[in-house]
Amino acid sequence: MAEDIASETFLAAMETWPFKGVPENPTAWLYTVAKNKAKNLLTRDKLFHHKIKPMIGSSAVAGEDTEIDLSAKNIADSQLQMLFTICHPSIPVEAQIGLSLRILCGFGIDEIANAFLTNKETINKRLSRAKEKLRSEKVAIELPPGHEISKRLDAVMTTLYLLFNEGYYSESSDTVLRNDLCLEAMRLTYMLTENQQTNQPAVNALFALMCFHASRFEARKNEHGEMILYHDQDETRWNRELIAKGVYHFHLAASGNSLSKYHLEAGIAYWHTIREDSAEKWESILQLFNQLLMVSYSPVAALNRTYALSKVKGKKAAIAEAEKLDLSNDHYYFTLLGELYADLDKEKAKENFLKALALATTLPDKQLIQAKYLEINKK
């Protein structure tokens, strides 16, 4: 019913705005129209039930004394309630994250499958089982009590982290950046910082991480939509306001005595907002990666660490570390090796770039690898 009302509201906007112009406050217009449509529907239901219910012996009246609260606070609270409801301990964490991405954030099955590095069939089965479990457990849509919140917060943060990552670097889209997904993740994470029960150090660290990355959005692609690597970005296009916001929340994250992966990743992202290519910068980044691998190991983090290692100890040392990883199905792995070999062994660099090109799945990746291969050929 809510979906139908929302669809009818947007349809009304499409039919009205082209002729009467976009209203001064489009959001308020949409909320008002949706609210009125909902009230009309409930009124019709009320009239219907007044006539039919007495005949079947029921006194229930739909829509009686109904007032729809569309305040910003109620909307925010409702979204947080839904997020924590989906992240219920009765279902596995992978299913919690998948359901959140699907229901609350609007991810497609392909995008979720890519996020979990699995196939669509597995995701469909996982989501179906999770929804059935929530139904059978009769899980209410509400914020859990205080002692339960911390148990579910990890899954909630992982969901928002994956949502931001899919926008920042999409594995399922031929676009460099999907601002809509990143901004949605930031909006939901900021709501967590605004709620007294969920405003915890790790949440602030996650939001700081997002701010630091988002600060370089405008510099990450050129006028043709092609990817621009970090060292080639125009620093004047970095958003200093977002960097300052990230620093503020990073300071808030320093309270307490726990160290999450979000703290360490935010620290790495912070150093990337400092353009100066100093020894201190890369040594700090390398040490943060070393800690991150101990707290939360991942092949991606291990691979990124080798780039920092090349800045601190040289390319030969980095190549030795990278080749130990042996990520033979990862185009990032071969792209990095191509980069590291570029000034040491031209043929090996070309060989690795060709392997990376064969494994790359998105157009921006292929364009970037091809450009690097051609650059090597010119030397």
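C-alpha atoms forming the largest set that superposes within 1.5 Å between two forms make up the rigid core. Residue numbers count along the first chain shown, from 1. From a predicted model like this one, the values you see are computed outputs, not experimental measurements. First, how it differs from the form predicted together with the partner chain.
- The Cα shift for L127 between these two forms, taken after rigid core superposition, is 2 angstroms or larger.
- Core-superposed comparison between these two forms: the Cα of Y31 travels 2 Å or more.
- For Q287, a C-alpha deviation below 2 angstroms is recorded between these two forms after rigid-core alignment.
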The other form holds:
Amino acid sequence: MAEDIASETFLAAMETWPFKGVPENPTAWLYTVAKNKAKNLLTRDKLFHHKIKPMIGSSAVAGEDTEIDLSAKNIADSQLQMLFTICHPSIPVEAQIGLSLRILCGFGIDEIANAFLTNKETINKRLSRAKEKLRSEKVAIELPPGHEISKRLDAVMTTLYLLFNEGYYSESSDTVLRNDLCLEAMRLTYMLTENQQTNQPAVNALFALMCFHASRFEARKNEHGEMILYHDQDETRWNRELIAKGVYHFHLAASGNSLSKYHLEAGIAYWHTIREDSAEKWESILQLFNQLLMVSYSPVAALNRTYALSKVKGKKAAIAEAEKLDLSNDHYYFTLLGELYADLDKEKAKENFLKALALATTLPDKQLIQAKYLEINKK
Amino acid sequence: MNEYILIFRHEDGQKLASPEQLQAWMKQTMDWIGGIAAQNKFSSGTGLPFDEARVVGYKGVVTNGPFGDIKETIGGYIIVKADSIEEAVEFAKGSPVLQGDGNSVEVRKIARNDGLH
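Now that we've seen the form predicted on its own, could you pull up the form predicted together with the partner chain?
Let us now look at the entire complex, which starts with that chain.
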């Protein structure tokens, strides 16, 4: 209470002095104002206790009840409820990510705009529209009832997965911000593992997946902030502690019968924490990608599967399968073809790298493709 | 785009394979289906284990397995997306089932719920 009075007093000074001038004795002025404020407050308090409270009667909230419960458990519970509210299917998923960042992670609008490579107005509009929608849909801030929780949990996991990916793969140049996005996604996912109702195998798989990826944070950037590709990374800079944490949660994920896409992706990410190439490694990765694509198709998974196939069955077999993929407006597709052709047909490799270059939009991507092209040209 | 079912027919479902053979066959099947899924053309599918199989016949007579009278058995199916029957047939040609002499893959269009079928 004393702190409130002090800050209110300084506020009064800030509001008065610039216009009326600094009083002769500023200290005395502050004391007087603070004393008056305290008196007023006490009078009001007395009035409340003696006159108003008895009138409100038993329905009134007693003094101790109005105190905010700041215990760790209550904070976690409230955040969890808010997480489920924000990840409500009635609002678009990019608004869910934005609201999570704003409300649960305390990010500023400009940071969110930076992460999404857009401007503040767009983000402001997106968030206020989403809040309006949650209000009009009367979405309650609570954990959904038991029978609904697993369905709603899917939406929450999707948002956290995308939030993590936003940080991990975003084209934003702000490295610190990007790492923060990933860490926040991990913090919220970890929170889900700490609640009995939401500590489900798929959640543990998702957390394991994040740990495995995050273990390469330090290794994937050089001192200029440029991307270092997996094969060129310094393995000693991989975070062993995070890998161990991932393995622990991956084991927890193995309970139960469900096999989510997070299990499959975590399995693939796990194999990538083992640097050494082996037949077993690539055979396992190929099988995991086969299953992943059956559950949930994505162009990235299709391309990565083709790469794994080249490791298991050779480049020719992989080229034959790659040419069936209908991804001819994707620069990664042509980069992959260029790499597969590199030792087989120099001209074809160059041709594909040039197509990739024409389609690439970001500078790092272009530089990477150019380097590959030049390397082929030297051969 | 249409959907087609690819039904795996085995000439003799009773022939027992060794665990190693089964595992190798499983991998080949998954690589084949993975190749279709990588083109975003896989819809669904499953294997159909032979154990505990029953055939319900005329007047509700139940017999064990699809074995005995019926020599040919169905080992599983997948449903794929394809623009034409020819494309679906191309997918079928890759099935490891066809490595077994006498086996076949039947390709059938799925009737769509559009009132025309």
